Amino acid sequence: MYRGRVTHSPLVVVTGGAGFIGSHVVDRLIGLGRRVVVIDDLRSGKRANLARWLDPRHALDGAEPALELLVNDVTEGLFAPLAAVTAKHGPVDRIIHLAAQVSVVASIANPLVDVHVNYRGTVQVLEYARAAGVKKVAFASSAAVYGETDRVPVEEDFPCRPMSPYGIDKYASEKMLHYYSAVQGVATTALRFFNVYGPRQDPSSPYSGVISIFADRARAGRDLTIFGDGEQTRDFVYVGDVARAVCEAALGDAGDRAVMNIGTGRETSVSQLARTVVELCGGRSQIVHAPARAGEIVRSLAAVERAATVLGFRAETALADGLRATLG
C-alpha cells in the first residue's frame, strides 16, 4: 500500500486528467509529491479543472509547475506527445488511463467511435507502457461490464454480460490489460468504477450522473424527475474516494492483473437520493415521476472486499457528506 511522498518526482502520466475524475486524481498525485503529465484532448475535460497546478506559483521543489498538460488524443499514441517531456524529466514511471468516451447512450448510437476511443486508446497506452518500460498501468473500467445481474452485491468473479458497446469495450480493454501483463510483462490493475459523483461533474453534460443533475436542479428550486418508481438502486461513490483508490492501485505494487470494484458496498435508492438532495438544498424542489426507461438496471451494488484486501481501500465518505461537498 502506497502512503509516502517521493523526493525524486518520477513521472506519472494521467490520460483524461482534465476531466471530472481525472482532475481529482491529479490533485491527489501532486499532493503526494508526484510530477504529473496530463494527456487530454479537452473535448470533455476542462483546462480550468487543472488551473491551479498549471500556475508557476504551485511549483514542485520550487522549480517548475508539478503539472504539464499535453493537449493530445491518446488514440493517436503516446510516443510523440511524451518525447519532449521524457527527454527533460526522465522516463514515465506510471500511467493512469482514464481517457474515455463515457456515455453508454452514445456508444449505442455510434459503436465505431466507442471502439476507436475506448478500446484503441487503451491499446495505445499499453503499447507505450510496454515499449517504455512503465512500471504500472492503472485502468478505469466500469460496472457496465457486468450488465444485468441476478443478485447483489456484484462480485468481480460474476459473469460479465455487458449490454452496450461501452461495457463491451471496457471489458475487452480489461482482457488486453491481462494480456500485456501476462505476456508482455507490464503490471496492470483494472478498477471497475460504480456510480461516481462529486465536485466538477458537469450537470449540463449528457454524460452526467444523476447526482450532478439532481444537484443542479435542486439548487435552482426546479423539479427533480425520477424515471420509474425510484426504487432502483445504485452504489454512489464519492470522487475523492475514487481518486484515493486509483492512486493506491497505480503507485503501489499490489494488484498486478487484478480487477477490482470501486464502490462503497452501500445501496441507495434513487428516491432516497432525491429526497436527500432536496433537503440539503432547502426543500424548494418537488420530486416528480416519469415512465421508466427501457433496459435500466434495477439494482447495482459493489462487493468491495477485494479492493480492501488487495489495496487496503475502503470508501470513507458518507453519502450526505459527499453531497454537501458536491453542492458546495
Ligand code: UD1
Given for the second form:
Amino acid sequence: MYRGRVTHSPLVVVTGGAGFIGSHVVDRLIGLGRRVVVIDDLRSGKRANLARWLDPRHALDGAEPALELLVNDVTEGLFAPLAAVTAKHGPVDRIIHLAAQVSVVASIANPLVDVHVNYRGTVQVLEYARAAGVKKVAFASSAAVYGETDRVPVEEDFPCRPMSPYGIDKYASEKMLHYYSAVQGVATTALRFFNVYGPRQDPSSPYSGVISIFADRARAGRDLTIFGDGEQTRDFVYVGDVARAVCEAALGDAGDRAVMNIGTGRETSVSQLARTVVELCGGRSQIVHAPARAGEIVRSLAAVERAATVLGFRAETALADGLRATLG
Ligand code: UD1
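Since the one above is the form predicted on its own, can you give the form predicted in complex with this ligand too?
What follows is the whole complex; the chain from before opens it.
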C-alpha cells in the first residue's frame, strides 16, 4: 500500500496547499508519487487538512516523507522559504499557485489587502519561477473575472468585466502569467474555477460556498435559507475533479499561456440544490426564503470544451455523488 513516501521525485510546490482546494490537490499529487512542498501561512488553510501526510509515522522506514509544510506568506517571496528544501532535494519542477485571500466580500471591504495578497503574491510566485527555471506554473483564477455576461455558457473569450477587487486581481494575475510566458519563457496555465464544493470547505462565514452552508445546516436539521426565488443557477464542480484539472495543468506541458474554465457544463438552480441536500440528509430541514443578494449574477455556467481539448479534462462527479461525499 502507498503510505506517503517518495524517494526520487522532482519537487512540486503548492502555495495555499493547506486550504480547501489545495489540500485535495496535495492528496492527488502524493497519490501520484510526487514530492510536495506546501507554502501556506495558515490564515485560511489548516494544518488538519494535511494531517494524514504530516503524520511522522509516514517516515518510519527511513524514506523521506512526501510532504513538507512551510508556514510562510507568499507575498514575502519564495526564495527564502524554499532555500533549504531545494538545497536538499534539488530544484522546484512545478508550482501550483492557490494561495489567496479567498473572499470576494473581503476584497470589497479591503481592496488593498486583496491587491497585496492576490496580485503581489502571484508576481512573487512568477519571479521565483523565472529565476529558478520552474517548468510550469498553474494558477487558480476564478469565474469572478467575467462579472455579468450577456449569455451562458460562458466562454473564455467573452469580455471580462470583473465586479470586485477579487475578480480584478485574478484577472490582472492572468495577464501577468501571460507576460511571464510570452516574454520571460515561464510556461503558465490559468484555470478559472466555477463554484467549487466538497469536503473540507469551511461553512463558517455567511459568504462561504452555498453547498458548505447547506450541508452544515441540513446535517443538523436546521432551516436552509435561499436568497431570492432560488431560480438563480450555478455550475457546481466537485473539488476532486478540480484537483485533477489542476494536476493535469501543472504536471503536463499542454496549455502554456492558456486560460480555461473549470466547471461541469451543467447548471443547477439553488432551489434544486437545496431540495437535493435536504433529501440526502433525511428531509428534516425546512427551506425558507430571504431577499436576494444585491448584485447577484442570475446564471453562471461554464463552457468546458477548451479544458477538454487542451487538458483532456472533463468533470466526472455527478452533483448527487459529490454531495454525498461532502455530507460524509
Ligand atoms: C461564487 C464564488 C465567488 C465568485 C462568484 C462569481 C464561492 C464561495 N464564491 O460566488 O468567489 O466571485 O462565484 O464567479 O464559490 N445562497 C443561498 N443561501 C445561502 C448561501 C448562498 O441562497 O445560504 C445563494 C447565493 O445567493 C447564490 C448561490 O447560492 O445565488 C451561490 O452562492 P455562493 O456559494 O456564495 O457563490 P457565488 O455567489 O456564486
